[in-house]
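Just one chain follows, in the form predicted on its own, and it is written as structure tokens.
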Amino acid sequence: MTMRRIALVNQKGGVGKTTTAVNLGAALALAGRRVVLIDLDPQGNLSTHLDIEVPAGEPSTYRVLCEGMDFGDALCDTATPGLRVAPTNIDLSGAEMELSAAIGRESILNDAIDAWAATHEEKFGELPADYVIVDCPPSLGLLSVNGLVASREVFIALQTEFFALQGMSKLVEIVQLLQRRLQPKLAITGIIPCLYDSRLRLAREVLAEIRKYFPGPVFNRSIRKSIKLAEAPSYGESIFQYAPKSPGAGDYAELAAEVLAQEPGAAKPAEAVVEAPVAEAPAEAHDALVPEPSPEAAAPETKNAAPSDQPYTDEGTVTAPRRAAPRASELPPLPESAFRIVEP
């Protein structure tokens, strides 16, 4: 088995990268893989998700981009077996000034992750690691452009809000400049969404542009929105660990399912993921979340009145039109070759 290269991206902040990054990881180490995660973002989210603090100093990605450690010792363990994180700190945010001017600068991470494998295979006589997952910051800087050189495939977390399509285009773009400049390997082979809530019209509709608008796979588990899931971090577990007959750890074993799919060879995935619910769970045991009003709820009637996907005054009254979401029709088209599908 080859070790799979998987950056998670997205320009936009606030859209469950990190989550997934985590919880995946977690999932397809719990379905018997090794997996690596790779904390690329100055804020440390990652680390800290996994309960991981980091002094000035000590082993992280800022030392392996910055000051050249072997990228193996910047590793260190988690409670979930099989699970390894190269954690980080703030040191991280000064580090696209220190390299902006060294050569090599795009492919620092690439160069360690690939000496860190050659040196496990040629001692052990087999690949460190099944998975290395990169949790790229929120934007397409150095960091970033580090993450996806060093990856073969690229996930897109995309959150299921009017904004989810914004920006693509360009994302898409780079990831092709790459793919011709630096790293031939490189391709979209995933669009996961994410805080989706189906009982919201708008999600529906955006989850089905999405679909629309990608030539690329949208992998069929939509991440719901979780209370558990964004109750996890703060204990400093995966979700798994704290929650795992949650949704959203039956949503995660679901998409670690899809992901095992895709290895040559591999079982249904039925058979390949960690035991958890993946049903849709009524909405008072699924995170809590208060469905849009109707017009009766939000407001006495009126000789007016308006349809019930018009947003309300505390007045009662109609403020303006909800706009539509974005249609795929209505947005530039995307490179079909910075994608491809990854089949058993």
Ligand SMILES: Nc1ncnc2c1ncn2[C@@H]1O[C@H](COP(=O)(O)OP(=O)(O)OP(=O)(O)O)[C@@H](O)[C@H]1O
The other form holds:
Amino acid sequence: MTMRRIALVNQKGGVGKTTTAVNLGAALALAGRRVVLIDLDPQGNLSTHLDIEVPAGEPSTYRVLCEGMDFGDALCDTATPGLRVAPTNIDLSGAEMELSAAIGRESILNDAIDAWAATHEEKFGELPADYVIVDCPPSLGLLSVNGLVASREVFIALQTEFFALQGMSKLVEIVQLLQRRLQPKLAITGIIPCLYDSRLRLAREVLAEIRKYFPGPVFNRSIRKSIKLAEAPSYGESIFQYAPKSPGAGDYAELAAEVLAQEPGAAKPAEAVVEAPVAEAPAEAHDALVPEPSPEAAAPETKNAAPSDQPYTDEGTVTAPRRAAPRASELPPLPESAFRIVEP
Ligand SMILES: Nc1ncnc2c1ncn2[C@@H]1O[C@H](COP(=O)(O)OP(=O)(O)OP(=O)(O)O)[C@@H](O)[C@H]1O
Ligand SMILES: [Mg+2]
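Could you switch over to the form predicted together with the named molecule, since the one displayed so far is the form predicted on its own?
After this comes the whole thing, all chains and molecules, with the earlier chain placed first.
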């Protein structure tokens, strides 16, 4: 088993990167993998989500990037066995400025992880983790670039809404540029549709366009919108601690199974990857202001189905005409060389 190094990116904010880093990481740890999450966002959402507060000056990603601290010394345990975090705090907000004049500034995190892995391997005869997942901030600045160069794979989290695909060509261009200049092994190996509500026609259209647009693998499992996923951070818990039977836990467990199936030597998934069936909303439904479904009513075994058996209603919603989702065919094509299919 190698150490998979994955950056979770999207320069767009609030699309589900941190929620995915935490819950995919927790699911992989529950599946027996040794996982390290890196919080590269000065907002520190990932650290907070896992109930880790680091006072200023304490070991953190800031000290690794700006003060040369050993990466291993910045790691904290979490309540989930096998899940560790390189946390951050507000110190990191000045890091982009501080790093801007540093030599090799794009590769500092990569070099720190390489050194940590090499030392551990020398001492213990094995790599220190099976997965390193980097939660990047919503920008394409030096912090995200450090996250990308430190990784070998890129997962893009996308919110299944109108502007989902906007800005993707810029992100892919940066991945290609880094691939050419700094990290030849880097490639996009997974697209994760997040905050998905299959009752919304727009969300279904956007998901279909996402599948058409990317010349690389879009995971079969979309992460549905679920109130429990939104609540878990305020308890400092992963979804598997907070609501292990919720649809959100089911979605992240399924996503983790797909990620595990990419591992070298993993058994090929028995079923072909097919578009999961979605529950159709009534044709006349206008898709706005839909009440949050009761997660308990969900049927997690029906992939991507509406997380509720309740009939869809659109009482009280606006009935103004709606623009269709932007078509993949109208967007600038994405270069295939930025993508890689990871197969067992
Ligand atoms: N599947 C989901 N269902 C419901 N709420 C969700 C879901 N995924 C994320 N959220 C909520 O949406 C908000 C944004 O999610 P998150 O913080 O994961 O996005 P992000 O891409 O990391 O944001 P940022 O760009 O600010 O770092 C959070 O409040 C989170 O709790
Ligand atoms: Mg985030």
